[in-house]
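For reference, the chain that follows is the form predicted on its own, supplied as structure tokens.
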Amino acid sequence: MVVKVYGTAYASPKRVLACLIEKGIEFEAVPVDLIKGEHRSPEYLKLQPFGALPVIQDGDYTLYESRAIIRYYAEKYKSQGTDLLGKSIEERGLVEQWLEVEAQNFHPHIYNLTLHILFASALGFPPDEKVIKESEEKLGKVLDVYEERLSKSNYLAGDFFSLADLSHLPFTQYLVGPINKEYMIRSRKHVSAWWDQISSRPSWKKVLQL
């Protein structure tokens, strides 16, 4: 069964694509145009009542929220492709911890930067320079914590690539690319080495070519 992934032009759905490719799962990309408001259509709201991206349909099973989706496929196909959850319950605990750090500490600030620098004009409101400045400062403090952690291990949960690392790929790609704040990664030796490792994975390169 081919998995349908909605909204693959945007960052959060790319988190799902990277996971599916790592696990060797076939998928079909279904476009959803946020700028045109297609995520608010009655058809889409039947799949995702909050109008957010992504959604997957796997046969008669529908799931939304990108981190829930990647956890689902990493667990369902644990013995297939790359093991993204760790080999012990302790490793799994660290994967889950850093997934939560990404969602609660890293993502809010990088999302604000993405929204105000990349999408504000298209969505019809002016960028808020105060929000941009504050978000950059707060993200910097989060990355300082990452720098300390990554001085002790190659990846966030240990010396193995996991969902915790994968979950950072889409929005960090914005940060080093169109947001034009690559210095935030490169000024931190261990964060920079980590980014080079995770962003050079064949799965992510394939996502960027789609």
Given for the second form:
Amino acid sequence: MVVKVYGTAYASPKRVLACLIEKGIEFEAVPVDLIKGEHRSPEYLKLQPFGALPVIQDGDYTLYESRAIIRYYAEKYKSQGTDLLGKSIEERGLVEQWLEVEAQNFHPHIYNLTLHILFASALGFPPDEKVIKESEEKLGKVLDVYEERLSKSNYLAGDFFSLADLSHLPFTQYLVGPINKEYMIRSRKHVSAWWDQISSRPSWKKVLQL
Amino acid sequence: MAAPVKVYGPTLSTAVSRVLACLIEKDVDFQLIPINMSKGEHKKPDFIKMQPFGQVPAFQDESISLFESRAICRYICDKYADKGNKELYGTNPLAKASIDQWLEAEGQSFNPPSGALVFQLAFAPRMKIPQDEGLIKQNQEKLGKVLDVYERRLGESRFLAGDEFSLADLSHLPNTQYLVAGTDRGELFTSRKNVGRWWSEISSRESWKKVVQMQKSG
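Structure of the form predicted in complex with the partner chain, please, following the form predicted on its own?
To see the whole picture, the full complex is given below, headed by that same chain.
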């Protein structure tokens, strides 16, 4: 059974694609046009009532929130493909910790940068320079903590690539690309090395080619 | 002998109380070590060693040091799977996925606006910080839209993730407690029939009553 992933042109669904590729799970990409408002259509809202991306359909089964989807598939296919959850309850605990750090400390600021720098004009509002400045400052402080962590550990949860690192791929790709703030990564030696490691994985290269 | 499980932080913190509720649901003994945030104890080197972002809570048991309340809750459910409420994080993969979906909805859609309102309405006055009426209005509107989705869901399902109380519902307790019991915006919840019913049910659990008692006496 092929997993349908909605909205793959955008960042959060790419979290799911990276995970599915790491686990060797086949999928079908279903486009959703945000500019046309397709995410607010009655059909879409039946699948994802918050009108957000992504949602997946696996046969009759529907699931949304990218970080819930990647946890589900990483666990369901634990013995297949890359192990993304660690090998013990303690390693899993560290994976969960850094996945929550991404969700709660990293994401809000990088999301603001994405919204105001990349999507403001398409969505019809002026970019807020104050929000952009504050978000960059706050993101910088978070990356300083990452720099310290990654000086002691090759990946966030330990010396193994996990869901915690994977979760950072889509929006960090925006940061070093169209948002034009690659210096935030490159000015931090260990964050820079970590970014090179995780973004050069075959799974991520494949996602970017889709 | 002191319990090996330690939670660091003030009971008044929403994130700390999330972890306490989970520990009590799972019947896991713990020691609460208070951190005085008004004295800046959360920014001191000893605390930063445990939580490098200088946020509460921090958590330790005999095998690990962890932070981020929702990660701590998941770890507790994993490590102490056989204790207390065994349904809290689901007993099969589909139940667990549904709980994770609603835990993420809480973290990504519910927490930002409700957390902002808790800060503006409950904490800012205590800290003598002027309230931002624009932010209050904006977040009230955002929260209202989220609660409209919850209203529909809770008309189809007793709890967010399904028929059983889970971590997903538990995760909503701290912010909602402040808004309903500590501000005049409780009607955001109580004026919505299904959300009101759900709030009444989850907040009257013994575990939550214990946490509220700890907050009052802390």
